[in-house]
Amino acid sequence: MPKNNTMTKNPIGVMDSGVGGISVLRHIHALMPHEHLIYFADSAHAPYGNKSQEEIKQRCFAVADFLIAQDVKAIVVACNTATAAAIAEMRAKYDLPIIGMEPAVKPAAAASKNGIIGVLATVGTLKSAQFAALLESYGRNVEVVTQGCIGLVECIERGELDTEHTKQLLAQYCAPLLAEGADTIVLGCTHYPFVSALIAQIVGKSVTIIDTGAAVAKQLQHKLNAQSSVNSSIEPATILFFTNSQHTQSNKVIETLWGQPAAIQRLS
């Protein structure tokens, strides 16, 4: 249904377990520079892949409140993890267009030459029912080699992007799928675009690695359009971070990903 066009002017919503959404809010900005957004990283619960689903959901409904409470007109749960566990039952609970993430395997599947596609992702999305979906319907003709990272999200949420400790691990989890011969990766995890570079040093330029944020970003900008909730002003946009993290430097891990002074509020 097509929303009163007062809503046009309302903030996006972003959420994420931690700062790896601002990947796909990069995207989002990019494509629609004059969209107001909000973006929650609850890092305090983070990583979700460790959770069990039920204490995902849980976390995904406390943040979509948060976000409808600012009146966003639109929700993207910009996590692997969150919207294979959430995503149906958010959409059947809330009335606002929410926007979810997947592991891109059918666009990794088009672009491998070789037919051996590697998923580099948490445990959580790969065990998920959403992932053993994606492979029954996209990875019949293809060879899928799969690897959990553990331990590189909160790399990242510490902001450690380019330290030993993260390259050692990112060498570990790219091993295997080298091995296995892939020549197409797949980043399943909103933040591990922050340290494809490395990823592409240990791989090599033979490899195409596949970050789905800016599909998602034309995916809203669709429902959007579909809704007639696309703000025209040309006025510039706000963006505002909140977040509940714990970590004296979590402030400067926010700048640093989104490339630019931020304002960002502190939850308790």
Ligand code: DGL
Contents of the next structure:
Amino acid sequence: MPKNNTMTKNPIGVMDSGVGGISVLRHIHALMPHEHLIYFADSAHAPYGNKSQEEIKQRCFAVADFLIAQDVKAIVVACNTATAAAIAEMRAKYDLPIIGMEPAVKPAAAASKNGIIGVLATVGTLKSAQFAALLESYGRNVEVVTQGCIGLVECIERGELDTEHTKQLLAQYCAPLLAEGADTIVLGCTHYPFVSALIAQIVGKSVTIIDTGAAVAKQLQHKLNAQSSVNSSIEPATILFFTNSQHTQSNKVIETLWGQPAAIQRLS
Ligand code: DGL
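Structure of the form predicted together with D-glutamic acid, please, following the form predicted on its own?
And the full complex, kicking off with our chain again.
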């Protein structure tokens, strides 16, 4: 049982297999600038996308235990792969709001004009039972073309947002979606918004790209409102990053993705 989990000034924990969830953190901070935030990048164990469900669950429990020890009042699992593998068990195990995320198939199906949508995600997300259930619920009236993006998370973890290799991978992964005529593409992994400009260049202006970060931030706000734990203080928020990455450039990558200097603690 977490201590003080309804205290309004307690931070919100945001976790991901690595730096990708910073794309969600940015939306949370933009929507609720007075909330204190703790971000945990489990980069030493990224990517989650090719790990077993059991391994991902164990990592999620370890990271959640760490965040709860920091007295967080809610946890955002800013990772589609971790949500698919572990959210049910996390909610059963921990007594605080846990917000997860899944590829935006529903909004994409609503936005598509020709009824063909593409989903870029990790292999772990695409083969999960949660994703199958999502398609069953919202993908019935559209054609859904899925593409697992092996190696892309690693590029973004290294901060390679605009290299030839990253461009080449993206071109390779977008090609089948374009060949099928997708007019709407879902970014089904929180790392991918950091290369959405490159994706837009490849797929062209006529294709709509959908990211889930803003919706997750709204869902979090809704949960905090419901349990009366919104921080109503007008003091500036503290944003603290923890990473277990052992790469020397990891702090620079975090600051690049966050968009400003960041308070970062490296864990061994
Ligand atoms: N950001 C994670 C997601 O949304 C990446 C998963 C991975 O580490 O493979 O799925």
